[in-house]
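Just the one chain here, the form predicted on its own, laid out as structure tokens.
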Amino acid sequence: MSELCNEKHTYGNLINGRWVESASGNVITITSPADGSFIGEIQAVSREEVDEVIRYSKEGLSLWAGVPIFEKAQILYNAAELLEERTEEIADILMMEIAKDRKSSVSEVKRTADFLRFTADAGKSLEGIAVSGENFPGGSRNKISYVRRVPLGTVLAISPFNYPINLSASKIAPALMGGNTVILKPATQGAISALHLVKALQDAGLPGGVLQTVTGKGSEIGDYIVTHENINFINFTGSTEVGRHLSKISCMTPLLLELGGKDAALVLEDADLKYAASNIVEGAFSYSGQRCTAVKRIITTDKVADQLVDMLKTGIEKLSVGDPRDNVVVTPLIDQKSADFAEFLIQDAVAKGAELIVGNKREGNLVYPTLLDKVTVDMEIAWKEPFSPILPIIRVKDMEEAVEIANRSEYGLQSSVFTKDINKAFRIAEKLEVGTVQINNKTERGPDHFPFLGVKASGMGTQGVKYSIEAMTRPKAITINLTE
């Protein structure tokens, strides 16, 4: 098998250059959200065929490491055209994997073909630095170090099911650039529209065993090639449960994790409530809130709850809802699993006495969006993540409560702050306990060389292009002792 599938759409991993299948002859089916047809066939590889892969995954190291860095870039600018002719392909394989809109995975793929372009840029920028020793109380400036960064060796990038493209290429990316070697698990429901994404660069001219994939059931080889003692990096995004999992048994190994999140939109009395509202329509909803940095609770008054509730509920039911194909922007949830979680969480709110103020619909997989006000902290909505189409109101005294439930998160990912008072909106962000505050805008990712880092339970270590590249890159340092 030579190409990325075959004629029953039976998906191989590429392994030291080769589109293979597993030996086992095991595969996974993969089926779309939206209507549960055929999408395709993964396979399903053993722990051998791991140690295999992480093989060629050494050997490749030296051979990438002699590629200078302006043609390591020039093969992510060719991934990126490639990307780009085959947009409308990919796009149709997202939307339908993931139940993802059209107009979301063709800008999925678009936006990753400009995180490839940027960060060939920030690669070929790296520099080293020479450091004198006489800046060093007692130091000589016949002593001079020089410092440049070195590739930390073979990088595990574990992706997620929501952005299988863009999240794949944002692990893969800054390691190749940074001269590491590159092995890709993605998510099983995701995995083929990733698989694309790695098609891709191995046609830019990627050498075999600089990128590889693996897919399988992580419950069969996630432990094993995490706790491999040849991985040298992990990037992980995805739950913080299992985001927990892998920082107690990684043994030293460093970790870059992108986890969960339960940002919130405090909204104060001064606030464009018609701009906050719309705003955070858009932020709560796009992809049915499968999105880590989703709006996922409000945080106001009571002075200005109810004119907030009223722009809420207008725009909630002007949202589109239905099949991914008919480009809707609330579609059918990953599974079945995720769709009982959340009414789960509407039914505990309501039972409690929180008021549905629209929503609380569901057609198997696919949840109406809900909007739930009066929301109080014993509810599960208050807290818990639903990665869906959720959005509870609470209501707090003045902004010192408000600030206090929203720190009394176990996340940290983001917040928002709407506010006509700039003074008002830092001394907010300074109390707020996130990697990032927006102000006067939805919580989102973007743009791809900002900072990107949540604390506490939301993750580890910082991404953003040029910080991705230094966390999977360390400095060696080379002192040069001049004699008189």
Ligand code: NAP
The other form holds:
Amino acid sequence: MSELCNEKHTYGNLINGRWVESASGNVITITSPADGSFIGEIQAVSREEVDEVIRYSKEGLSLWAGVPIFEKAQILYNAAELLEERTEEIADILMMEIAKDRKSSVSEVKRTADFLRFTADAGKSLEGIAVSGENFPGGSRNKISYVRRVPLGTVLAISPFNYPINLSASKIAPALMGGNTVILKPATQGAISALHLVKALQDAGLPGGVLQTVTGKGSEIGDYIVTHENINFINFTGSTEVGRHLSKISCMTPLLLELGGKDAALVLEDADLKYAASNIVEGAFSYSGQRCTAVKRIITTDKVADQLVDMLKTGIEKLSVGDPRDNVVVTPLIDQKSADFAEFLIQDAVAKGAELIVGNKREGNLVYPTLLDKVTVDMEIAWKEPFSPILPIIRVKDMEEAVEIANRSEYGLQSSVFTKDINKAFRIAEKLEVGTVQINNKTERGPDHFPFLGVKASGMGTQGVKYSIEAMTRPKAITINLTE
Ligand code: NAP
Ligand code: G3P
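Got the form predicted on its own; any chance of the form predicted together with the named molecule too?
So here's everything in the complex, that chain up top.
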């Protein structure tokens, strides 16, 4: 056992450089969605402990400010190396804690190591500018504004269950390179994985107080942390429901919100259907559809729909389903409630006339990949984010109607357009109300230095290495007034 947890697998929080258990003695038991087995216990922090963590975070600011940027970057390089060395160990935890298949678990850890390195590089390249007063009417070259980016203070990073390592690191690393201190509140289911990331960062040389953690149920402790007067920025990824709530209560604390999605794949009549089908199957069903960027609906016309359905069905039937340790693609959902919701969406669609092509089978929280054709706009699955392996097909008369239905969604994360005609692709892409349009590819976040954002109910603000650093820093101007 390391200092991270004891022999009973009780994990502490990293507070001011030490792993400590809550004085309240309150813990939360984490079991595996894969087989119900015990994984460990995490702390349910008290309000007093939150106050303490925030106090240390404030003290950590001046300490961290004293560390030169190239040394900050070196700590991230060290952490990347440690993550890579610990890939198998951390991937095993991901597989059990969030039932992520082995390949995706390994890839999450490696992608995070790459993210840390890229962020270190980007942080080292941050430069200020000098602006001369003479550029503005009536201005003078005796006035020079020296502008550089400075930290916001203490960043509260709140991550979701589906990428506990990567979506924690994608907040922590840019915040640190921007000179902030960070408090991580990971998803309860996923917290143990996230604490392993934090341990790697600590072992890499981060001083105490610069990165700390607070575990506990968001519904119990979340509002208290979010509304704390000494939190200077909230970087949240999670559901639209919680994101909306945070934006209501956060008052004047700036927020970055990456929320839910209902990404549509528009398949045009001239598309390479075989390619589109296999690409969409991957996009819709990897990690059982529990990705904000999963393809969550197909919109196409009757002319190609039958052929596309056949190809999709063939692809879906080849997907392996089962235990994450067995190298399968579709694994049990994070909890029973999620599986109940998936089942409800399928039943609702079928009752209202959707054609079930494949799937609609469930064993506990394992939901088999399901394809529904002839889905209509009165069905819940046409609009709701399933966060499960369900793919609905909506048939339309033309692409004008496809764009209208795509845009009718409350969400606006990403969309795909499959066509061989780049002119058509561009015209449609311009009309889609989303953060990113993928031409001839499934919806997806990476590569992680690209801007990643959602509009409407999908979010506020932009992630991506340099965008995240910008979001968590502000310009500071010092104006020199020459007098001679
Ligand atoms: P969630 O239920 O909204 O939880 C996200 C995080 O918020 C967790 O750490 C949760 O803690 C915490 N939380 C809950 N209530 C809170 C409160 N009142 N104050 C502060 N924190 C609170 O989301 P999830 O189920 O983990 O993740 C799935 C959702 O995330 C999906 O909707 C998905 O689309 C979205 N997502 C979006 C992106 C994106 O980049 N756009 C990426 C990944 C996921 P507890 O776990 O303790 O409740
Ligand atoms: O849902 C998590 C989001 O960040 C998606 O990432 O790489 O699965 O598209 P990715």
